[in-house]
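Single chain ahead, by itself, as structure tokens, in the form predicted on its own.
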Amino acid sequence: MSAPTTLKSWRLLNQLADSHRHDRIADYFDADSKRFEAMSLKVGGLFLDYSKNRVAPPVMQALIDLARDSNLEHRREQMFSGAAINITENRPVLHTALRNQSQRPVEVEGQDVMPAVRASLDKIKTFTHQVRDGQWRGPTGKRIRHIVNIGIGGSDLGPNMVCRALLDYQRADLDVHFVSNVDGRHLKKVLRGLDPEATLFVVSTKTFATQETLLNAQSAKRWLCKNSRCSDQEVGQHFVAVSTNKEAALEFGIREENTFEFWDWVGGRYSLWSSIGLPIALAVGFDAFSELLEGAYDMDRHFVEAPFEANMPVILALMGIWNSNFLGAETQAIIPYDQALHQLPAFLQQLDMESNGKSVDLNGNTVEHATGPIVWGQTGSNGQHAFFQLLHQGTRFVPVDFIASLKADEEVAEHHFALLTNMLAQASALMNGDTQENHLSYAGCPGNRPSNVLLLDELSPRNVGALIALYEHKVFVQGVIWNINSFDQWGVQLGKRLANDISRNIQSNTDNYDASTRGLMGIVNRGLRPETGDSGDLKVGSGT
């Protein structure tokens, strides 16, 4: 596809952005009493209200035309059918196959992958039942009470977020922890107070070569040897691996039958539906994990079957395109009004920014338009007392996605009522502002700031699955319109490569690095104990 800026619909949107520059969202509601009904839709247990966007009817039509002009239907069909749409790595993108509930085959290079997917799910199911029922034990015979997932990026953020979201579905006698940071303090904090002989480690790394994950796994093994009655040969019974590299897992000491596979056509940030989701299944049970997959599949079918005008992922993506490319928004705030979803902003940050943080298009050309926004946020009521000041009165233009569940915990129903009314008030205030004449200028809020409101009937596994799939497809749609590859991450690979290079060369006097990096390498190499003068002050400029 050619650059989106060459499309007739894109050029029209530029004109509409100029002609509707001074429109106020509140005036749209005054002009159309049915705007809320026309600009909201429900899919399963999810309800989306996108009426509080600065989108006039001609703009909405032009955005739909842009989706069509971008060849979205064809690209969508390619993804679901197993075409190698990750062109820089020549791979299919088939996280949707992992939750495929139909009997439809999904072929990669002429071979149906669904039998392998179902076999992988069966293995997760069997293992989950064994651990949760007390059949799978360590060598000293203790029942597993603690699960520690060791991973980073997509091997941590997705499972971590879902486990937090579904905390109400977890058993009190089996707790789940996550270690991602290579900072040893993270591992030490998690392990503090755990019974090593009742602890199961899940080492999640596609290649079994990720530096941070392997360091944490080796340290966890040493901790287990030091603090348990297990022999060195038995330690492996406390570890399972999720990896494509069985040989490396075996070398680490993990038995081959305790390695759970997935495939190179599963991107890390899209992998929680695969064996990477093993901690989820262990935490909430395989039945709930299956419901998570079913919810995602429901959203997949909606994305494939619904017309663009009533397609939730497409609509959400188009609102973002309009705000980012035509109204100048550089960021997107994700504000869940539900403590259980407190990890959702971090998960969506990776999903969006790692996918669409690209400056080269599918043709190898430098893009001339904005791509992925900066995604950030935290839980709502906390945010109100922190950064909402900037949202209401600051000079930055920040669209907001408000997310909440409707069903309250009966024990704290009044809390949930306060939570939801606060969210509605914030969405209304962002749109309407407060510019009454009797207010002093410094107290006025201009309003006219857009937001979407996403409501879940309840925070169930099925609805959480649908919510995640909604944002996955939103990111895909935006990548298609921007004509970029949403499924590689070469910027991430650069950092990994340089970290390995510096690790190898830190003790040498190499000139391969800039002066700043060489100087810092020298300080680190001296064990963070640089020379000091008589006064104890750090001597700067002392070289390496």
Ligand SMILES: O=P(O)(O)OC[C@H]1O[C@](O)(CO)[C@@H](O)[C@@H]1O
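Numbering follows the first chain given and starts at 1. Think of the rigid core as the biggest set of C-alphas that the two forms share within 1.5 Å after superposition. Predicted, not measured: the structure shown is a model, and the values here were computed from it. What changes on going to the form predicted in complex with this ligand:
- After superposition on the rigid core, displacement of the C-alpha of M521 between the two forms amounts to 2 Å or more.
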Given for the second form:
Amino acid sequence: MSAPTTLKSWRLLNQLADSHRHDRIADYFDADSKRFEAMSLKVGGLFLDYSKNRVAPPVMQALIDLARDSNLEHRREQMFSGAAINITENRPVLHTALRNQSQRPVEVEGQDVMPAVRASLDKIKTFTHQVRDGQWRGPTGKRIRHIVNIGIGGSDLGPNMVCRALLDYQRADLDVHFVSNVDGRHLKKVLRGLDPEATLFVVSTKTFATQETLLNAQSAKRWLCKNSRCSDQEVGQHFVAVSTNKEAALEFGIREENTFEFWDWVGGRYSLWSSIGLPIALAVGFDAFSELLEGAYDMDRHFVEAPFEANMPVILALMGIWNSNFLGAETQAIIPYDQALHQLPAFLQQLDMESNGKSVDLNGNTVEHATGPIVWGQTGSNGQHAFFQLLHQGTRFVPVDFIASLKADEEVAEHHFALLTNMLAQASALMNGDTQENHLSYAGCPGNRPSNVLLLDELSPRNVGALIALYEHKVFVQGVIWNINSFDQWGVQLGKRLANDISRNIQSNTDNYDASTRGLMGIVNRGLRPETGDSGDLKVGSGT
Ligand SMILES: O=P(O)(O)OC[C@H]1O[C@](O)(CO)[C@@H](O)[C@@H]1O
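Switch from the form predicted on its own to the form predicted in complex with this ligand and print that structure.
Below: every chain and molecule of the assembly, starting with the one above.
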């Protein structure tokens, strides 16, 4: 496909952005009393209100045309049918197969992958029951009370976010923890107070080659050997692995029967539906995990079947493209008004920024337009007392996604009422600002700032599954329109290579580094190894 900037609809959108530059969103509601009904959608347990975007009807039409001109229908069909759309890695992108509830086969190189997907779910189911029913015990006979997932990026953020979101579905006698940072204090903090003989480690890593995860897993093994009555041979009973690289897992010492597979056609940041979701199933039970998959499947069906005008992922994607490519927004704020969704911004940061943080298109050309926004966020109402000042009065234009669930426990009803009324107030304040005459004073809020509001009937596994699939497909649609590959992440390799180089060279071979890096290497080296010479000039602490 040629660059989107060459498309007629794209050029029209540029003209419309100019001609509507001074529009006020609030005026659209005066002009059309049915705007809220026209610009909101309900899909399953999710409700999206996108009427508070600076989008006049001709803009909406041109955006829909842009989706059509971008061959989105064909690209979507290619993804669902297993075409190798991840062209730089020559892989299909089939996270949707992991939650395919139909009997429809999904082929990869002519092979239906669904039998393997179902077999993997059966293994997760059996293992989950064994652990939760107390049949799976450590070699010293104790049942498992603590699950510790060791993984990073897509092997952490998804399961971590979902486990936090579904806290109400978890049992008090089985707790789930996540260790990701290579900083040893993360593992130390998590292991503090855990009974090693009642702890199960899930080593989650697609490649089984990620430094952070391997270092943390080795340290966890040492901790278990040192602090339990297990022999070296028995330690294996406390470790399972989730990976596409079974050989490496076996080499690490994981028993064959304790390995859970998945496949290279599943991107890390799209992998929580696979065995990478094992910690979720262990935390909330296999039935709730299945409901999560079913919710995502419902969203897949909607994405494939609904016309673009009433297609929630497509609409959300187009609002983002209008705000960033035509109105100049650099960032996208994600503000969940639900404490249980506090990990959602971090999860969406990887999903969106690792997918669409690209500047070379599918033809290998440098793009001439903005691509993935900077995604950031924090829970509301905390954000109100932190950065909302800038959202209301700052010079920057920040589109916001507000996300909340309607249902809450009786015991926190008063809190929940305050939470939701604050969210509604913030979305309204961003759009309307305050009265005219105040605008020039330091207390005035200019308003005219867009937001989407996403309401979940309740924070159930099904709705959480649908919510995540919604954003996965939003990211996909934007990648198609920007004509980039949303499914590789070559940009992360350089830093990893350099880290290996530096750790090899830091003691004796720093000449080939720039002066700043060389200087810092010296300081760090002296900090880490005081015996290598005085650190008179700058104390960086012992580090050991
Ligand atoms: O699951 P793995 O192979 O350990 O990789 C972890 C993460 O590292 C990345 O490759 C980025 O470095 C992510 O794409 C991935 O989710």
